[in-house]
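Just one chain follows, in the form predicted on its own, and it is written as structure tokens.
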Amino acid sequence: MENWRLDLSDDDFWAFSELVFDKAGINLHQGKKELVRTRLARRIREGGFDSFKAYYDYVIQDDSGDELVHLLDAISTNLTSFFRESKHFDFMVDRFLPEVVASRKKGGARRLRIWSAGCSTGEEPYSIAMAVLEALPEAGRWDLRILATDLSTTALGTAWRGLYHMDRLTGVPPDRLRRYFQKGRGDWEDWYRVKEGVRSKVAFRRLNLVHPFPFKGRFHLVFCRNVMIYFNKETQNRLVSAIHQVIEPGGYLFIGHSESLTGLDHRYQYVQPTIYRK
């Protein structure tokens, strides 16, 4: 394919930036051009498509909506890593964890529930469920459940494998890497899989976080870290109200380190920063 085709041009761009916005309220500012285009050529020559505007008409076109899905795959940043903003582990260990546990010796179900809300490929469900496990008294007789959510098909199909290269794993200490996760033989030699015990606690979804939920069961934390930097203060509103809607009275959400709540419109409490609760 000549590389004139490849041009992406400012009209093209924000047709793109108008429908990943209206579909997943994902802002493309004039500063992520480059990203939309680079992110969309391999697409574009996997398609065999003659320009960027091609591309567009086929993905307003198929009415089956799967290429969407695959635009979006594209354009989402899947950014992340094992223990990843390691404060909100820590708190979750020191805090939140010992307030369940007294709540539950007066008389409450041991029932936890967790939402990774943009779990990208895995590793912050899975680093939630490492460490609960390893915190919780008797974490056997706990009925936990870990719901994992994203946007994008082929990040969910990583993160649902569990498996992962070795240069993924610099944020998981020897003794957790040994506990929780299996090493590949032969071939697979640099590759290490989560174990069942802990993926089995996970449970992955496509969700489109501008859309309605589709669950009426609430949660006693949620993780929603980085996730609000790519929405505009309109979306993040209704974004962090519907949150509101499902997190237990007294339960938390996490958001990322360079995200804040200053400004919106919340009826949450201030913890500390990048911690809430209801």
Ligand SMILES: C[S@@+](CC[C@H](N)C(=O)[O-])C[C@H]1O[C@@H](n2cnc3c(N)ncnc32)[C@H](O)[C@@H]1O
The other form holds:
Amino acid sequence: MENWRLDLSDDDFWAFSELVFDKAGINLHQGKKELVRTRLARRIREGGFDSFKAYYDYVIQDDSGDELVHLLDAISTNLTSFFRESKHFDFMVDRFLPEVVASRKKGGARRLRIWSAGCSTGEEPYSIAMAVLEALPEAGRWDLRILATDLSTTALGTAWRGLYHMDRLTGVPPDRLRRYFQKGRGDWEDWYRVKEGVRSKVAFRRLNLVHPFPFKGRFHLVFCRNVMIYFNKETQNRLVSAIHQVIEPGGYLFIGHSESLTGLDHRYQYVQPTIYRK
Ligand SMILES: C[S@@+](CC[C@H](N)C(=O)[O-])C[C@H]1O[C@@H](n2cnc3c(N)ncnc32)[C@H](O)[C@@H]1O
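Alright, leaving the form predicted on its own aside, put up the form predicted together with this ligand.
Below, the chain from earlier opens the complete complex, with every other chain and molecule after it.
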């Protein structure tokens, strides 16, 4: 039905807004009303609900939490790209990796842990893996693992498959495309799959950054880029301090280009815009 349009009342919008904030820390102000309406309308139509209120009631009473996952999937904005914000990759190669190599004690473990928190459809952690494999001397002898987490199960599905249409690969230079991707054939001619050597370095998990982290291990570097923009100050404060606890002393936190820790209560040392150190 082309012209079918569901109206979203202010009351219903605020009910969804509160629910999404409560469950995922995502701040949906009045200006996001049209976004919420269009993103949820499809799910409502597919599910055969006749109003936003009916859908809301269903989400609330669904004890399995499955529909809540779909709701949050529909709301979260997954925009990302390969090698996005290249200065972080430059810093990683020019400063972070040499520091890691220099600080390894003679005969000590070659261990490197990186976390892509809010990894969306996988471009970020795969870019990290490619850059590290290229720049780390004797990379094959290192125990390198990249944990990549997101709230959205749909985004994680794409990430895990590691299969991208050529339109999504504009940020990947031809030599990296050849080295790290396998080109599809026949009907898949316009598609590229990340090669196993890169995929095997990345583990994808669903994780809500608003909840306590379920791991104890520490990371040398955390990318948490373009995620905090959706959170209010209190949630941002809680998140940056929780991340601080899982960063190795001397390790780094990278945040998105439009984000800053200014005004937040934190214990990081400022290095340069969007780069902080524990
Ligand atoms: C705009 S993308 C950023 C992707 C990537 N970090 C980048 O900068 O290109 C934001 C991601 O944050 C995720 N996200 C939003 N709220 C979240 C939460 N509470 N817990 C975990 N991930 C969340 C979204 O699902 C989305 O994939």
